[in-house]
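In the form predicted alone, a lone chain appears below as structure tokens.
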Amino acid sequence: MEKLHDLLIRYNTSIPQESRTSWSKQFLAARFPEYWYRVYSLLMGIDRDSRVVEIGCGQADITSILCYLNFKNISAYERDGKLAHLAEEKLRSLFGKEGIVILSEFNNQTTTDADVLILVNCVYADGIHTKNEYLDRIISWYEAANKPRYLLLEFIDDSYIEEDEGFPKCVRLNAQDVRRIFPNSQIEVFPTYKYPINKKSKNLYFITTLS
């Protein structure tokens, strides 16, 4: 983990200031966001031959974990062309990997077989007006990935009650919401952000589907 941590700091330091997003600066700090460490630890226990789909890979800081751990079948979807380009450059430079980043929306028109589905530090709340609509969107991604066994999903927690136009209350979930859409599953919950120490509160859910 320490080696990858150092690799990412060195690489992210080399990105021009104008190319850095508001969250990419987190990966310049001495300690990365908690979700990064937690995702790394959880992926350590998963078979490297697993087919992985990541939704909203951004600049590929989570995708880098997959490459570093030698996962062999990775599809990382990113709908923003600028971010997708930065992600491609990072994976090529650090790991010599190409063809992982897919410049596309991942939706219910996408059909791919996955063993692991990752949605971390990504909300994609556009067009959503109710919590049920957001839960339906998550299920549609799960079904489009052919109901993978493992899911790593990070959600804004509904304990965060501040007004926030970028993250409406309808996309703020709790453990009961997650259990409702994945009833036959083993679910572990890990806090990753806590308001007001952080800008909002989030939890990472590690879900193992049992049927």
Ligand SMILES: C[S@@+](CC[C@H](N)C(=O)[O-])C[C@H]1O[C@@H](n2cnc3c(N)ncnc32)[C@H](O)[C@@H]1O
Contents of the next structure:
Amino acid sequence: MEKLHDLLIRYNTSIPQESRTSWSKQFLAARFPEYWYRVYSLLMGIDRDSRVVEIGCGQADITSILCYLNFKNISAYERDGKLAHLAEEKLRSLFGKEGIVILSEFNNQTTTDADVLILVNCVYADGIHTKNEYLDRIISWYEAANKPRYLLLEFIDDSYIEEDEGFPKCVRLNAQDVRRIFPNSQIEVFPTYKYPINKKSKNLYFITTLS
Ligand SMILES: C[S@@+](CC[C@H](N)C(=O)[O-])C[C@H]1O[C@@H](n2cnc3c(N)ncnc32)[C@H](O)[C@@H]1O
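Any chance you could show the form predicted in complex with the ligand after that form predicted alone?
The next block holds the full complex; its first chain is the one shown before.
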């Protein structure tokens, strides 16, 4: 993991200042965000032949874990053209990999087959007004990925009660909400950010759907 960490810091430092997004700056620091380490260790236990779909890869910092761990079948969706291009460049330069990044919005019209679905650091309330709409969107994405066995989903926790326009209360979930939409599953919860130490509170859910 240390080698990947060093590789990413060196690469991310070489990106021009103007291309650095607010969230990508945390991938320049000596200690990466907690969700990054957690995703890494959870992926270690998953078969490398699994089909992995990542929604919202940004500049491919999480996607880099997948490449480093030698996952062979990765589709990383990114709707922003500039970021998708940066992500492609990074994966080519660090791992010699191409054809991973898909410049497209992942939505309920997407059709793909995944064994693992990853949605981390990717909470957007666009078009969402109620918690049920938000939960429905998560389920529709799970179905669009053809009901993968494993899900790594990071959500803002509803223990975070500050007013926050970007992250309204309807996109803040608790463990019961997640259990409600994935009833026949084994669910593990890992805190990744905690307000007020961090700007908000978030949890990473590792969901294994039971057949
Ligand atoms: C905050 S960034 C995080 C990137 C990455 N997951 C990480 O942890 O570093 C979220 C990215 O998701 C992209 N995004 C959000 N919703 C998306 C969707 N439905 N389909 C494709 N990309 C999406 C945004 O354009 C943005 O680049």
